[in-house]
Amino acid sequence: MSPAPAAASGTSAAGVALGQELIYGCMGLGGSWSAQPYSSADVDEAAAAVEAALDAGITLFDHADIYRNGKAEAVFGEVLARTPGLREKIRLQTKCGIRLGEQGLEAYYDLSRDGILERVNESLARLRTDYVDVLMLHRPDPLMDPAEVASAVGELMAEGKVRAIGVSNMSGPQIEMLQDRLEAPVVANQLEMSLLKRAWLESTVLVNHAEGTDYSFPHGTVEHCVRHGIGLQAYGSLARGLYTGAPAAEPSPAEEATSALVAALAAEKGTTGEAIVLGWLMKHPAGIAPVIGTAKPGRIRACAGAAEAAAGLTRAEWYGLWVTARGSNIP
């Protein structure tokens, strides 16, 4: 039987506080994606990023076992080892379920019981910690048996290695199928959501509209998460800096106009472009928590005012950003 839904912003059944907040995404740490070992400079870069994130008020750090082929977790573990007391001040989440460069395949998914147990234990070793606050199932695995997942998650939680369970890139029905077997509530769903990647939003207004066929996002997923108290985490939330000064080879007219509008709103409200872009997401009543992926300390700190920017955006300004970014009026 499914457990009672967790609160949308609060504490999960496992005692892990999750809500609308900024999250630091660690995918950019650890050097290259090659098999080349990370360097001391990579550890220093990670330490600087963590310090900037803390300065911005961020306490939740997002990982995955595959990021930089495990090196993102490893350099973070080095930072934890050389910073006494840091682990107790932060929360960690990591993901499993994708295998890269194994069995002659570039990639395949593995949410088998043994696969989950193996990869979580490897992540804990790299992170140099006894537990993660949230384990995220990275992508839907067509061969997944929900009972196997529930068995693995139950064992990890009983051992104290995982305190809460979440998912990534899953639809409402996929989450519902898992939740039927899981004893613990799914506390978060991480999706690509930004002012650039708007399929999650477009799907809500393009029902019964021809333009709706342009978007593959499963309509109803956001609503399912809100209804069941599942936190929404937005990766790619800064749109790789497209609207805040990152060079673009051939920006579209909509992208140029959006960049100009973001800059104008930031100047008017005395904040940064990054805060405006993230604030646009956080203004949505679903309580979206943006994941910040940049490794540049200055850009990380520039995100600190996102919640204030969200509160300061008027409805017309919010819609103005959306319409400008889509390059056409809404239906």
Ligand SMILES: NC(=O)c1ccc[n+]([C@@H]2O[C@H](COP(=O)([O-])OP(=O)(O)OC[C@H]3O[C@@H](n4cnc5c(N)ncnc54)[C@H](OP(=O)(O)O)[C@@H]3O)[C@@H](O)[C@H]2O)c1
Contents of the next structure:
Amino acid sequence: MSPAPAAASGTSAAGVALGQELIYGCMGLGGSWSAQPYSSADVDEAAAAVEAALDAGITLFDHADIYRNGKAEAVFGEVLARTPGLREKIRLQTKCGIRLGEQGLEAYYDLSRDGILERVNESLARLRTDYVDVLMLHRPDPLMDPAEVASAVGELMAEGKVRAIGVSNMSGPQIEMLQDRLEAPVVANQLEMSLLKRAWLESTVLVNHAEGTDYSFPHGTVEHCVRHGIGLQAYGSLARGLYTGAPAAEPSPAEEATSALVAALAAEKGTTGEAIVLGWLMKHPAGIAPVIGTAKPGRIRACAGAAEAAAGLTRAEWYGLWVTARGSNIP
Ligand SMILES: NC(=O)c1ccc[n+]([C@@H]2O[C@H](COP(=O)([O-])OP(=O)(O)OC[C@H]3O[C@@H](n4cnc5c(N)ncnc54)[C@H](OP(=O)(O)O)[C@@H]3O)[C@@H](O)[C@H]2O)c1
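Rather than the form predicted on its own that you just supplied, could I have the structure of the form predicted in complex with the named molecule?
Below: every chain and molecule of the assembly, starting with the one above.
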């Protein structure tokens, strides 16, 4: 089926409004990754992170069933339960499809019909909500049958448990294969994109260049998403603090130079390093929405000025950040 494309910065056919915005990534909430139960301190930490995110103007929260062994969703559910009115103020997305530590395997993927239905029902119970705004298929499962995926997603949408469908870590052709069967448009694709992880950018630029063969990022993915109104969401967008003060064991000369440039631009423009790093992504015309994963309220608030920083970066500054981060000139 070929539904009308959703607007990249607008409201999907299902009525979920996604735009170029900051998204709060909840992977850091919920304590350890072990099966050990979460504590009340973990719930308090999640509440403080949610409050800081709201202060920073963020209203879209990103989850996955596997984050902290389900505990990221569970502590978020506790925060929702103790904060009347919060659910109505925010949009929630979660993901399914990765199984960790089961069947004697460290990881395998399961986008079977039953797998999708079971995982979403579990996520809703942990999140203590009746619906998620966006369900993302976390990674392509080579054993998935697009018709089966479409059947599960169609059922969840008909029941009102899922309002829109998205994907993660998928190429343009993989999205197309699913879209051929899905009734609803794919509204978003979440990929790793940052000043550090630049394959999304370099693979599109180094066409017909020897260096271009070094990238695993499939050519045409960004263009496919832009053409079809599929919002691009960037995970790892803060480069895990590499350019904004996170201790690095042995930073490379390019990393040191990039940190210095980020700090200098932030000082010159009266903003934060985080805003510069995220603004660099947001200046790209694909309308990238950065997913930020820090659990520290101060760092979450430091991200608030990202859109303004994007608007304030000149073309030369944008290229300067790119070339400095890659540690060599572009062709
Ligand atoms: N779709 C996928 O396959 C996928 C994969 C990975 C992640 N995600 C999503 O994307 C979100 C963001 O990803 P991410 O967390 O990997 O990337 P990120 O936002 O680039 O990095 C966040 C991590 O970096 C640390 N950090 C940031 N600035 C720092 C600083 N100045 N000093 C020290 N530490 C610093 C944070 O620690 P503190 O908490 O201590 O600040 C946190 O552990 C996740 O929460 C998740 O929602 C999706």
